[in-house]
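Next up: just one chain, as structure tokens, the form predicted on its own.
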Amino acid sequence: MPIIQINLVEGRDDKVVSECVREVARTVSRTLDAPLASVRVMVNVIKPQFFAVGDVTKAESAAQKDKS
């Protein structure tokens, strides 16, 4: 049973994320020759203040861009 985890920073439309989940499941099923019903896809949505590149959070980065 393939299990796929996707980590995303909060902010994407739910419909877009749901479509991503479906497409990932279909792709994994097809490429691994696994029954679609056996594929598990989980999306972990992370608040921007809890995701950082280096020591700058996504929230801080967005705030800096807004000032520009």
Contents of the next structure:
6 protein chains.
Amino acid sequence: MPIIQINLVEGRDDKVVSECVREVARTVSRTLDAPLASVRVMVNVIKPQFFAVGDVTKAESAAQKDKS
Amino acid sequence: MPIIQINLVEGRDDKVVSECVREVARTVSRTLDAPLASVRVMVNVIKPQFFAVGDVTKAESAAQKDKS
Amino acid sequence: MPIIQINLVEGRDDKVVSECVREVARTVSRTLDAPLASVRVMVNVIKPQFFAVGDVTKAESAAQKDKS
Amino acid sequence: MPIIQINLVEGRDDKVVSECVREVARTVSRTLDAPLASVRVMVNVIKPQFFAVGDVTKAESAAQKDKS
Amino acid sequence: MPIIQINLVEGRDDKVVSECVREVARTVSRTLDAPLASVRVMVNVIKPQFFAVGDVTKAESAAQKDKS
Amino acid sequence: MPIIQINLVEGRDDKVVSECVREVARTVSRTLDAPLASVRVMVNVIKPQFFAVGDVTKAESAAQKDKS
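Same protein, the form predicted together with another copy of the chain this time rather than the form predicted on its own?
Expanding to the full complex; the earlier chain stays at the top.
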């Protein structure tokens, strides 16, 4: 019955994220010996200006990178 | 003080989801004997390609259904 | 596929909480027209000193009630 | 390593929310004596019709306010 | 910056769960091309009487299995 | 109506965590101009062997620190 929530900053290609979802389901099933069909994986996408590492949002760190 | 988070795959009519939110609040208040005004219910909507049962995303299972 | 997380302050009888879990599952299934077996409900129990309404924790408000 | 999730009803200016994210990171770092760079803060924005206080959604209470 | 929350029913050996945590971190890093050190994985353990599939808690389904 | 979830590794003194909860509530109220009484803050405590930075759990990094 494992239920996995993946929180990601917006910006990756949908196909890449879907592949991550599938692979995480398989990894959890394998390592926990849980039936694959019992695993649920869901992704929560977050706007870069609403995700901070320390007190710097992802939007700010991206803007700083562009300037450098 | 119960706080409820409902995670749903995108696609249902807003009115249906709002009714679910109201009914869940009443159910929680009744069964836990918690004042209705103290209950919080919130819904998190997830894109079908970002929600998987096992290693099959909802987008894929919907596409397979359309083909069959 | 609805997945519901209920956050509760510690202190209620397990049987009462289990009944709430079952009733919420039925309510969600009914209102969203989702198969009952597809619904997942889980409860997260929180210590009273780690749950605050405004800047008053549940442990503090309980202690104030005892004094009054 | 504190990881903070802030759930908000849609409607506030992005700049205001980003400032809240930064300030919460600083507050958590200060009060828990955790290195600022180790703190993660993320915001989850919820549609007003999908957030209820008791059995009244934010969309409904906003509509009632407009009428009064 | 991916942050992953794994919700599990109580009962597995800590070592098995820790291995799942490590493997999920590697899978997410690989599939999202995110630096491994930027990934956070955390596990939330739930009592069997507080986790339901449909309207049957894990405690009940375990008890029914014991009887059969 | 902001609802804040703080995820922390086990090990800090309850009083320190409660103070963090109160201060975060005040910070959110101030920066979002939300009534303090409308803010909810809750803490989720995670066992060190169930929290990983990259593929190293907090229990492992603590053990490595003790050895060095």
